[in-house]
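Take a look at this one chain, the form predicted alone, written out in structure tokens.
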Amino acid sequence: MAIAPRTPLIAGNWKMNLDHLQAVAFVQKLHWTLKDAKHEDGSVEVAVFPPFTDLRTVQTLLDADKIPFALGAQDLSAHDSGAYTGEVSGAFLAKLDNRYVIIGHSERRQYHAESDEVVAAKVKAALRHGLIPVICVGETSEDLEKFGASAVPVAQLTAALAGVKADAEIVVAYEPVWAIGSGQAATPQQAQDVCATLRGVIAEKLGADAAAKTRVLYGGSVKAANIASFMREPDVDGALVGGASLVVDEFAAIIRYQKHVGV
């Protein structure tokens, strides 16, 4: 069966920034900027991941103004309902027309002690509710020195895919934790090598067709100045953007990377 080309995905993770009013202003300005540049033609999928408190407001704006951005949440509970104070169910996110949910982000692993088992449970919860999990994997500088390149991301992804069906739609995001916030991105070749290895894990666990269609993103100090070099690599299908996604002109330039790669 022929596999359709993978549509690049540029995703902005706003983390704990922007209240619902600021989020509305940001989305409107980003939309106007891209529309003026005639860059909402579907050649690149744009997704925004605001804080939980912004989701309903942003969803209403996207729907009312027919803004072609996908909506995503930054986390979800492994549980569907019950006495779990402060948790947010995948069922609730699905009702707000979220398409994506980030799972296993390095900050969740580090600050909230999320284990590979918790991440795997959250992946299953997302899929139960028709959400596409953006499964984050990556290594610290200590991991890199101790285990070598790709070892920790491979182990994390292998655990996250346990019990996932071959036809499930997922996204994988490689985060070199050693690069995040440092201003020191991985080289395009380093990103390519790890992303290709992760695609191999998908092939092993879910099959060749799944590996061919699954988008693997790079996320680590992504900027307008370096996005084109990453997107030239065959196994890099987009970017999970942190701080740069909070600046409209910078994020718009990242989304418009194609003008720099001649695509």
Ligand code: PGA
Second form
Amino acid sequence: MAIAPRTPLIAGNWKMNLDHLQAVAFVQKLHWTLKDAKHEDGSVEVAVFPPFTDLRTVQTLLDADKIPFALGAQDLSAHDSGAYTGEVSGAFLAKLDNRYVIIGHSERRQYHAESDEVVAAKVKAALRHGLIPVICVGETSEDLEKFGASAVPVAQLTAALAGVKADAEIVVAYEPVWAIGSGQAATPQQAQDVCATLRGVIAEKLGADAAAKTRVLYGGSVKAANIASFMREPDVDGALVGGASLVVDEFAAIIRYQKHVGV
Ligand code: PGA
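Any chance you could show the form predicted in complex with the ligand after that form predicted alone?
Everything in the complex follows now, all chains and molecules, and the chain you saw is the first one.
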């Protein structure tokens, strides 16, 4: 699937939800819903990030039914192979036609103690295997109070981009930790400010070209009711959606945000 630069990306992070049978039913229903609405015209890229155990099944379905959704994994190992019990190599994900892999989600940083160094190693592992890392950054409410909204995301992104080449394809997701699953999304202006600042970090580390091409997403309590207000912002190129990506009609309405933006 050839994709125009900065095509809006609506990404559904299912987290630890939906087994492989539920995943099939979900993807089919989403596809039918969007097809009925004539919304599979390529103006928005749709990506789903199921659990590891669903990936082969979803890959087969997308392929067999020619469903134009991209596939992504929720994590990968920093290593390529070997004695790492329970880990999943980027090589295996690439073999399953994954296009994306989420790296450094705040739930990984929080529950699995993933440091900036681990995140940076995983970004390199993804790129080694031709996967596009979706690099997640975001501040907690304590960070927000102490340092403001940009300081922590800027530090996290700077660390994640160490050693990344200027021509590498990456996606960045600004996900304030306080907005994830809380029902309290950032305001569009807050999202715009941080996304613009993160684009500045990309410019500094990878150059102006990369900054102009890279998609910066907002994530955290995105819903059908607020997506259009985020997508109106010039530096927000899409959304990483958690809870609302598990409800077909809601996720389809998010993907069809242009209806609400009036473009
Ligand atoms: P949420 O999750 O949409 O449920 O807030 C977003 C995420 O964690 O990626």
